[in-house]
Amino acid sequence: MDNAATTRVMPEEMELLEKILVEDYGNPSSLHRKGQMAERHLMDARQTVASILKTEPKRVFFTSCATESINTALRGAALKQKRFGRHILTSKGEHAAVRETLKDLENQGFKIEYLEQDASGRILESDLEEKLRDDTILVTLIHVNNETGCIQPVDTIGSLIRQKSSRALFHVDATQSFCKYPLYPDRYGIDLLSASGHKINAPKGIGLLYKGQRASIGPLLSGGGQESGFRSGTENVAFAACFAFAASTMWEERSELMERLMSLKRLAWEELKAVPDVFINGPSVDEGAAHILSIRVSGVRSEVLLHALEDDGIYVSSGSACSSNKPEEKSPTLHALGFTPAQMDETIRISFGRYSAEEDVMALSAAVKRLVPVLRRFSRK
């Protein structure tokens, strides 16, 4: 029940992985047959991802993870655009990969300004329109919030940015939304888009960066000139192929899959809200992403409940997996929604994936109903 943190690789990918690592293991830069076979796998993977994004293959670059893609996009855009200004717009609900990168850019003299949002976490487009300036060089927003599942309307936001600013680049963190929701960057006015394989049942260690025509940013890595000179280093052909397989499978099945995950989410909330003083965080069940449910269990610390559920073989999260090992840092996402530190400490995230089933939801529900009254009695002592 922690699929927003990572997902299980599909069995078919293991067969593909073995074939490429053992048989088609050549370097795609080599001119001989082994190299050509590897290059074909890479080209096919790029074409697959490009077709999902409805863009040209030359716009798709493979990286090691979404964090690398985000860093490349934000740093590259800031450095390339700084001659026009240093003003960057973002939200208070961004992932740590964005927050920390922007913090570093702020230390370098860039001005970071935060957009207002409603009670669910969606940014106010009127505020975005008001805050876009002549010296705004970048807007970066998360599409689906990794903690609450709040969905930003990136299509209309992209159109608004293009209408109001001729220079500002638009970066979208699509780590939690790629292949789950339609994302057509050329059509939506998105200049840069980051995503990761291990959120969609591909291996850890592979990500992508879409780079639109307007985003003429430079590379962070120099060397042999791979990825059309944008990301040097021998390509991870096997993982790129697995990423493309997982993306293609999820994209083809997305309507049925997301409908099923939404049904599981609704069932989970119906069961869990029967427990006294349990509240949903952020958007309503139907307004948020189908695979993420954030709840607050009043009177029980999330870490205590997490480990109690773990003893039953049930795994949930106390927040973003990328920052859960930093107890000194409270959630900026929940803080922006007006949560107190104590309320943040009572929040757990339940997230669903391809292999989630109704019996998993019922097992979670039964465990929460049994454990919470006991844990509350202990916490009061």
The other form holds:
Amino acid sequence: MDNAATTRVMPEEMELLEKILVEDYGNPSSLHRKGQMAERHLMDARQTVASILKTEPKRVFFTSCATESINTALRGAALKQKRFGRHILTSKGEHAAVRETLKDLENQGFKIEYLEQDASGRILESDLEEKLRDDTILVTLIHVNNETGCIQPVDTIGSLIRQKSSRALFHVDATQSFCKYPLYPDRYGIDLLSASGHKINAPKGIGLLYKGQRASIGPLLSGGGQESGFRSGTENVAFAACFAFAASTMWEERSELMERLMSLKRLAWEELKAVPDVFINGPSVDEGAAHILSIRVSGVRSEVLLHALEDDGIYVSSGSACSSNKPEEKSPTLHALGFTPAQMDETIRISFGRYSAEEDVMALSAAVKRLVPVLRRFSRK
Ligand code: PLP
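Please give the other form, namely the form predicted in complex with pyridoxal-5'-phosphate (PLP), since only the form predicted alone has been shown so far.
Below is the entire complex, every chain and molecule, led by the chain shown above.
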């Protein structure tokens, strides 16, 4: 029940891994046949990912994780665009990978401004329209929020940015949405897009960066000039192939999978809302992403509930993974929704994936119903 944190690799990928790691293990830059075999796998993987994004393979770059993609995109955009201005727009619901990178850019003299949002966490497009200025060089937004499942309408936001600004590049952190929701960056006016393999049943250690025609940014890593000079370092061919396999499987099964995940989420909420003083955070069940349900169990610290559930073999995430005492650092997403630090500490995230089943939801619900009254009694003492 913690699939937004990471997912299990599909058994079919093990065969592919073995073939590439043991047989086709060449370096894609080598000129001989062994190298060419590896290069073929890499080209196929790039083609597969490009077709999911409805773009050209040359726009797709493999990285080590979404964090690397995000760093490359944001630092690259800031550096390339700074002759036009230093103004960057973002939301209060970004993942630490974006947040911390922007903090660093702020220390380098860039001006970071936050967009207003509604009660569910969706940014207000009217505010974006107002805040876009001549010196705005970058807008970066999370597509699906990893804590609450709030979905930003990145397609309409992309067109709005294009209409209003000829300079501002648009980066989307699609780590929680890639292959789950349609993302066609060339059509949506998205210039840069980051995603990660391990959220969609591929191994940890492979990421993706889409770089559109307008985003002529430079690399973060220099060296041997792999990935058309944009990401040096010998390519992780085996993981790229697994990523492409997992992506195409999820993409093909997307409608059915997302419907199933949404029905699991509805069932989970139907069950959990029966417990007194349990609240849903962020968007309503149907408005949020199908795989993420964030709830607040009043009077029970999430860490305590998390460990109690763990004893039943059920793994969930606490809403605020960070141990900081500053509310805005504990969970900027929940802080922006108006949560007090105590309320943040009562938040748990339940997240579903390919291998989640109805009996898992029923086991979670039974455990919560059994544990919460006991934990509340203890916490009141
Ligand atoms: N962005 C979002 C929305 C995420 O959920 C995550 C991971 O949890 C990341 C970025 C970072 O991904 P990675 O672990 O691949 O660097």
